[in-house]
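In the form predicted on its own, a lone chain appears below as structure tokens.
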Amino acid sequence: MSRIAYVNGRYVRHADASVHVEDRGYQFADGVYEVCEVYQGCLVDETRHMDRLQRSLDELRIAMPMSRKALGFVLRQTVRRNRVRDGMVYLQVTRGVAPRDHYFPTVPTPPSIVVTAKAIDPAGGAARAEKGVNVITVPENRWERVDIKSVSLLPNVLAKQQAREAGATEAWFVDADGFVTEGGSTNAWIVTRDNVIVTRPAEFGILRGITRTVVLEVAAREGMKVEERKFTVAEAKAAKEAFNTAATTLVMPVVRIDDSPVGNGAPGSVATRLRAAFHDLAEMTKIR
């Protein structure tokens, strides 16, 4: 079955999907995106993703391309048309098509919107979680507004590629003071020897991950102690556990940072417990 994409009001074959050469997302990375998990025929945390989308658009002064109700319909239609039961749906909104100029368009320009969906075998993620993943550390070199989920991701791409070439899955950015900010496509966490879960505050320097938010709620329900504070690479390497969170990976145990094993070099009980309980608290919206 051919994949289907939604592009500016039309459902088209994925292979034929295209945007104008002067779309500002293509020319300037002038746009934002969201990724929602699809789990057992449900959209996961749709409300929070739409709230964050609205915030990102507001920060860049881009109009919402349609009502939230209409956008929810498009998300569901795209998932249905691709027959995705487990996987992800990707949403991107840019400032639209206009003659190339660094200034915002002076003529009213409708935003461009693209939605795609693809199936992902959950067994693959489960297998990786049972084994754990490796991360490397790289210097933080991104712009300060990483709280906006912008499509401007070149530093993330380079960091992720560096990780792959080093035999790792993820790269953790480290600021000038030696503190971990976040991963190339994930939020970063550790568990101290005293069983305290630690992650950097989301007020500045990282994206407020939706999965991160749910994991904080799961930890509270499970009676786990959490501290939102900065942590160094050295503290992470000496931690009992470490893990990443993201919509496409959920809670993913980290078993090695650079050349140092974390804990006993195997996934820990805290990360495993958080992963198992995640969908109990996530918002689940049935795709009918």
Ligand code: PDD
Contents of the next structure:
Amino acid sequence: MSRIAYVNGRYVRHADASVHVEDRGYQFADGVYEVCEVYQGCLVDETRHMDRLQRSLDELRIAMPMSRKALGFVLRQTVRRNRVRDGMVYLQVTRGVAPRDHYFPTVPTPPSIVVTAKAIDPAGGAARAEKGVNVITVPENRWERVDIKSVSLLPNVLAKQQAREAGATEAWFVDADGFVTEGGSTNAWIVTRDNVIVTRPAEFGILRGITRTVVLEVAAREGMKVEERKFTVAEAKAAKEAFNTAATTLVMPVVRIDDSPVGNGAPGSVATRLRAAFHDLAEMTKIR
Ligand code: PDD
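Now that the form predicted on its own has been shown, please provide the structure of the form predicted together with the named molecule.
What follows is the whole complex; the chain from before opens it.
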């Protein structure tokens, strides 16, 4: 079966899907995106992802390309047409196609929209979570508005490639004061020796991850102690546990930071519990 993508109003063969060379997403990274998990035939946390999309678009003054209801329909259609039961759906909106000029287009320009869906074998993520992943730390070099889920991801790309070349999966950005901000495509967490879950506040300097929001709710339900505060690399290396969260990886235990094993070097019980309970509290809407 060939994959299908939704591009500006049409469902096309993924292999043929394309946007104009003067799409502002292509030329200026002038656009935003969302990634939603598809879990057992359900769209996960659609409401929160659509709220964040709206916020990102508002911050960049890009119009929502269609009503929320229509967008929900396109997301579902794309998942359905690709027969995805477990995997992800990707949505990107840019300021549209216009002659290359840094200023916003002066003539009315419809935003461009692309939606793709991909099946991912859940066994892969489960196996990675059983082993845990390694992270490296890199200096924070992104712009201040990382709260906007912009497609401008060059620092993230470079940091993650550096991680891969160092035998790790993720890179944690570290601000000028030595505090971890977040991962290249995940939020960063630790569990202290006193079993307190710590993650950086999302008001500034990180993306407010949807998985992060749900995990905070899971932790509260499980009666776990949580502190939203900054933590340093040294504190993370001395922690009992560490983990990352994102829609595609859920709760992923971190077992090594640079050259230091975390805890006993194996996934910890807190991360494992949070991962197991995640879908109990996430919003799940059936796709068919
Ligand atoms: N990344 N921080 C960054 C920089 C991210 O790119 C992401 C998500 C997150 C976690 O957000 P959420 O829990 O809403 O997925 C945090 C997506 C998955 C990606 O770029 O593929």
